[in-house]
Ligand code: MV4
Amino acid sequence: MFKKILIANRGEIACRIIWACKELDVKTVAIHSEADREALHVRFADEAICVGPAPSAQSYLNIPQIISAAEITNVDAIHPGYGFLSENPYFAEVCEACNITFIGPGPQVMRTMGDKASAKAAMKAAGVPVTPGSDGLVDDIDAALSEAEKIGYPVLVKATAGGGGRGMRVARSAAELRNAYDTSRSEAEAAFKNSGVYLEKYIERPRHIEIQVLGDNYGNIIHLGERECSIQRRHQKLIEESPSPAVSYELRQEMGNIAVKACQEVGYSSAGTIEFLLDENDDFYFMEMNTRIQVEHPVTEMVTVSDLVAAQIRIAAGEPLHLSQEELIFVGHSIECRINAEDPERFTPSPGRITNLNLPTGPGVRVDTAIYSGYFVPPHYDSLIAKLIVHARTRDRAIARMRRALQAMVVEGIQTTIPLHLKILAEPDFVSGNLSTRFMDRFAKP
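Could you give me the structure of that single chain in the form predicted on its own?
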């Protein structure tokens, strides 16, 4: 096991990694920007180093500074969390060159699965069902128009290096495709320095179902069931749950086995997520793979009684998986609400100082957060400030428990999305499990 790990992240995921390290008796080093000097992860780590000014490009994305911090503090490994450098193969290669273990998959696997076009090609070759679409990138609008005619409208233009809904546009006609193609390329170039795009058939009302996987360095791979992630706004997830109300035992086995097969095909190790679109006929299609820990990993931990972050660390340290597929158990139902520092109506950021805070407690309630009373939520980073997770024996009880927990959660001084979550949980379609990625359209302003 490692003696000391540097956490190349901030916020709740940095704290989450620290808690796992404490249980493993591993020392931690926190990095932080000048804006995060008073952050909770800085307080709880064994050591802390400032790596630059507030902007991410000069701090949390500053590879030379992060590697310098790792070498100064003599760490064995770096855990990237999610976001920032977590899916950057170059960063993983730099860590490797400096004899520092990167807690995640190998750089080549990250490179293959991080590029949506190459990932889709790899999955297609492995026999994994993929959404009908172009074979690779479309290099100009004429090629895009030709592919769209073959696929059939509506189509989805997607950035090959995309994420979070950026570089993604729906086109329902040739006229719309011309605009969508140019917009997606421009957005992708600005966000990812990669303007490559490809086309997929647009499925009108799918569910977003993802399968959690764990693989070690010895070829052992298991899946830990599915997460329902259909409640999204602008392709950003708001609520996740496990198990999905739409997935039967047989479908879970089928999707899980295919996810494992996909990981075996690329030689995957560490924690990862295979994301699928599930249509109304229970047909599912590979969408992408996240080669990192997910924001919503706690719901899987709750229903499988596991610690995915600790598992990541153990795998990176060279330990084999301590659990087989047959030994895995699933217990009850878990729901997660992402609490963002945002205006719940306009979805604009709401940075500022938290003047009063009450976090809910009681049976089956978990809060992953890095905020505290008096903490200043900076305007420079993602607006996620807490994840509220509940667990109960049934979905109905989990919904009731989540309502109770949301009502007890008080965050004063800033605006949050708590009122929006309460609205969603009161919707009859949510209660009945009638979900799709279009669910949030009902809350759109006219």
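Mind pulling up the form predicted together with the ligand next to the form predicted on its own we just looked at?
Here we give the lone chain, stripped of any partners or molecules.
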């Protein structure tokens, strides 16, 4: 086991990694920007190094500074968390070159799965269902029209350099495709300096269902069930849950086994997530693979009674998986609400000082956060300030528990998404589990 780990991140995930290290008797080194001197992860780490000014590019993304901090404090490994450098193959290579273990998959797997086209090809080769579509880019409108005839309308025009929904346009007829094709290409050129587009069958009301996997360095791979992540606004997740109300025992086995097989084919190790679109006929299609621990990992931990961050650290230290697929258990239902420092109506950032804070407690309540009363929420970083997670025997009980936990969560001095979550949880479609990635359209301002 490592003696000391540097956490190349901040906020709640940095604290989360510190907690896992403490339980493993591993010393921790925090890095921080000048704006984060008073941050909680700095306080609870054994050592802390300032790596630069507030802007992320000069601090949390500053590879030379981070590697220098790792050298000075003589750490054995670096945990990147999520975001920042967590899916940067070059950073993983630099760590390995400096004889520092990067806690995550190898750079090559990260590179393969990080490129949409190579990821889709690798998944297709591994027998993972991918959305029917063009085989590669469509270089002119005639190719697009001919591909669309093969696929069948409606089709989606997607920018190959896009991501997170940017550069996507639906076409329901040849006439619409002519327009969508030209618009997508020019938008992609402007936004990504890459006008490459491809076509896919448009799935009208998909759910976003993702499978958590864990792989060690000896070829052992298990899945830990699914997460329902359809409650998103402009591709920002708001509420996640496990299990999904739409996934039966049989569908879980099918999706889980396909995810495990895919990871075996690409030689995956560490924690990873395969994202799928699930349609109303229970057909599912590969969307992308995330080669990092994800924000929403706690809902999986709650229903499988696991510690995914500790598992990542153990795997990176060369330990075999402690659990076989057969030994894994699923208990109850877990829901996570992302608490952002934002105006709950306009979603505009709301940084500032927290003048009064009450965190909910009681049975089945977990809060992953780095805020405290008197903490100044800086404007420089992501607006996520806390994850409120509940666990109960059934989905209905979990919803009731989340409602009372949200009502007990007092954050004064800034605005948060707490009122929005209470609104969502009051929606009959949410309570009945009738979700899709179009769910949040109902709150869209005219």
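Rigid core: the largest C-alpha set superposing within 1.5 Å between the two forms. Being a predicted model, the structure only gives us computed values, none of them experimental. Positions refer to the first chain, counted from 1.
Trainee: Among 232, 345, 172, 129, pinpoint the one at the hinge where one rigid part of the chain turns on another between the two forms.
Mentor: Where the rigid parts turn against each other between the two forms, we find 129.
Trainee: Using C-alpha superposition, tell me how many degrees the smaller rigid part swings against the larger one between the two forms.
Mentor: Turning angle of the smaller piece versus the larger: 18 degrees.
Trainee: With the two forms matched on the core, what distance in Å separates the two CA positions of residue 191 between the two forms?
Mentor: Residue 191 is displaced by 8.2 Å at its C-alpha.
Trainee: Using a rigid core fit, what is the CA shift at residue 145 between the two forms, in angstrom?
Mentor: So the C-alpha of residue 145 has moved 6.4 Å between the two forms.
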